[in-house]
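Shown next as structure tokens: one chain only, the form predicted on its own.
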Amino acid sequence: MIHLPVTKASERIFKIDPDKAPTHDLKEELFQLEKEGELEVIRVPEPYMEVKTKYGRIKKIPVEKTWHHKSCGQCGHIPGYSTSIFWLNRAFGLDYFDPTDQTSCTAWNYYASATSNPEAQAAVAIRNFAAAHEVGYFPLIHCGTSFGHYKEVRHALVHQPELRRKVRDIMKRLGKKLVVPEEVVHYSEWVLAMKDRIAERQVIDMSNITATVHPACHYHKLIEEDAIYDSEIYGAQRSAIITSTLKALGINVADYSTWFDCCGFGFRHILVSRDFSRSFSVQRKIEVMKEEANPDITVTHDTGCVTTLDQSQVVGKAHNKKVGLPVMADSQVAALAMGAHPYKVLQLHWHNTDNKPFLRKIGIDVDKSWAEFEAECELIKSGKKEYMTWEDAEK
């Protein structure tokens, strides 16, 4: 391992200034663009939720019509985060898709290794974005990488005519039209926004619980004035994504100094200097949460930073750190809260560290709910069944 000193963010950050955001309204701009004929604007579907971005502005986030946009990383890592979204959605009865026509974004290869080209990124986000719009449904981006990425695409298409003229021919060649969604919104935000619903629904008393966030770095710190923020958050001094929905749920949040730093995945770090990486988030992020909050659960919201976070207390471990931290996304506790399995439906089974403490500390049998998911999994391996279907999962 890596010895790593720790800092206080507290010393570097300064404070928002609400009248002084740093562009204009990229709204304004991308429908003036619609009216000269440059693209289509894709409207957020009514109904919507309003909620306030860092400098004030109002960003609408969709109820329902949502086409939801998986990541790579968590159907291959942490599938229980996608399927927490997906749960949540259909435990409200809304329209949602699940496109089996999703591409992947790319944007690990652009942000870990640079060897792609503005054209090409923007390309496979437009054909996304158009596949959406073609069966009348509303992007909802399931990556924070994905998110942040889609947010530069967006404002480089506004900005820069030559980038829009080849990404046109691109999209012309497909079959397909330039458009751009009139918000990018990522999935936390639509957590967020039905936050009340939520807790509405909540059967799991969590109000003994102690949670640290962790904010992924490409959803704060990427264009970063479209961040949602609140008064009642640190003073609007740090984005409300998880904690405002936490603390909907009842779960006291405890603060921590190195909050603002990266979970340790840094993209290109994780390729080329593993051990780097996951000393980082041991040292800078796990010890330190548990040394100054010592919570029972840590709570994220992107493909990356639950993997880095979860995962790497395996090598800790090894190395005797202190750790033993459950990593979750905010998807997988508001389901939990409102009683989704823990198995079928966060499948909690996919996370290194180890969580049955923080299950029974909220009251579920662990040893029954894993027979009830080790039935499921031997109907399925004796050819009784193909997949365990939703209905299956409310059991």
The other form holds:
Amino acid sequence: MIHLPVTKASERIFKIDPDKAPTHDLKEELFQLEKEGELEVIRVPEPYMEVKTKYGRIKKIPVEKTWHHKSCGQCGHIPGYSTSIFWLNRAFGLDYFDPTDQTSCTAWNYYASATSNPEAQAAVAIRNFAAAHEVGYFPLIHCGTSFGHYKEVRHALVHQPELRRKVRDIMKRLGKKLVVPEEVVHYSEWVLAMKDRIAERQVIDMSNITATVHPACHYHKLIEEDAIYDSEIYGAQRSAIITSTLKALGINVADYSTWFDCCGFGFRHILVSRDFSRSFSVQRKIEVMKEEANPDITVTHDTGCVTTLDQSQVVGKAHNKKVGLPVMADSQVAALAMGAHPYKVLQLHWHNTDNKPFLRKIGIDVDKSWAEFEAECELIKSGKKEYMTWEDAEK
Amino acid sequence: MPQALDIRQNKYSDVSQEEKDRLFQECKDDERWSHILYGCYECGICVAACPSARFYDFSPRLIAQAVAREDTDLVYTLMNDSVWDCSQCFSCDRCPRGNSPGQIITVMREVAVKNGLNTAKEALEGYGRIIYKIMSTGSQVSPDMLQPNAFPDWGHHVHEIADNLEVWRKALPPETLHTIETGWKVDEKTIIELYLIWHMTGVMDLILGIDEGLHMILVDVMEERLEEAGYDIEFD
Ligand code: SF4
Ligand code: SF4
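So that was the form predicted on its own. Now I'd like the form predicted in complex with the partner chain, please.
Zooming out: every chain and molecule, the one shown earlier first.
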């Protein structure tokens, strides 16, 4: 008989060792290219926070001087998502920039229709990075797909000299430089890095809440080595993103077997082939979460995931599926924990699945909050106010 | 019900072998190709991770095998009948051979679009308004797209949003979000720079490949705004 040195999975300790990473450190290559005059690297501004990625490399996350690369899906359809990110920055008194010199990354269209090409995609990314650099801020990417796509673009620019040359030429004709950020940072990484400061300012107890987490595919599957991992979270066997933040807020995070599955968004499918998105989202995500974890809420960190997981439940309900699970972004949950208004800031009326039972469970007077929001709307309707301001939202 | 995938040899007998070879060569000529295809163990790990494989007769393994074996007849069939089922989630990047079936599919889709394959046009039917939005405004989706006829399966909620849209947009604290036709307020100069990128990278040729009418409208809009900004640029 042959004895194999087999240990039980639970006895295995997974040690992260950056020296054993199967890939090169892209940042070293970036700085080398900068030395050779091929591009300019945008440094992470100080002070920054340090987190660990999949193979134990350090990733720098800026505290402030962040240029908010907004998401078209968030701003267009679930605007409380981005509003909550800004609210958190304001609550900490941080210097941030909400630009109008910004286009979307256009990657949603690229992944949906292929009506673009690598040069155009890279040029759009670098144009946005250059816009951030010109005003002295560092890009913070709101959308999971923009984040994943920009990592791919950065990777391609480092490894494909011809692409670099083409994009440099395009930028020159726009009067801009080929600038590449030292780190590509997703807002949820900023939220995670700020989690202890958020928890210090927490005013709403969430210890009676159970949540499931859906990590966005384009966050941890594209250039996977750049996602945040932590040996305290799932033994660093999967990304710590969102989970680490929720745990710091005292939320019980429950596991479920289809955590690796996508949400069903599909890029093309959510727009013109939604039968797939609905079925996948309900059958592979929401129902499994309900059956295995029965959470109060599911929390994710990307535009498409919030939309698909939330909106797909309408048809699921009509088919008597196990649905009825509110969906929010981590930025919304973090802002809520710090006392942000559920409608003026989180803008939960843009979400579909009933989230009132969740809000009531954490002690929020839903009717009063809605009446306060409606009062603001009345002022706008009657012409007494043009817009609701930050001051109105924060009072 | 999703249709069964028909992979009979020479299914597209009306297309010459030379044409099939040419399209495959276009895929191979893509700069990404050598970074996304290394061979295939035929292990099926990509299929196990693939959401589309659960709902369609679709297999990233079949696609990886076909391209690795350079079976250009099968590649042509898959380029027509399979690639548009992919969700572009990149769960298949787990491939132990280092392949990215999802990116192989991205390249195959680009070749299908560039060459104006009818199946690409069909797959993108109804998608034109989105392309119009992204190309002309730099924002893929916008508040005014939240209309009941566009999202009938989102229930009563989308009616409520459509009815309250103007007021609810004004009831957003960030000043950049008081917009209806774009996700946020975008500077004129930014849009012009975007149009110049479209022009310099030739992406309008891709649009022409799949929708001539859409191409015409987009070119009109862009040329006019570019002219107003002092650029004398023609897309054709
Ligand atoms: S990218 Fe496409 S082929 Fe790969 S797992 Fe996702 S749906 Fe399947
Ligand atoms: S995971 Fe990779 S090696 Fe395995 S079948 Fe898929 S493409 Fe082939």
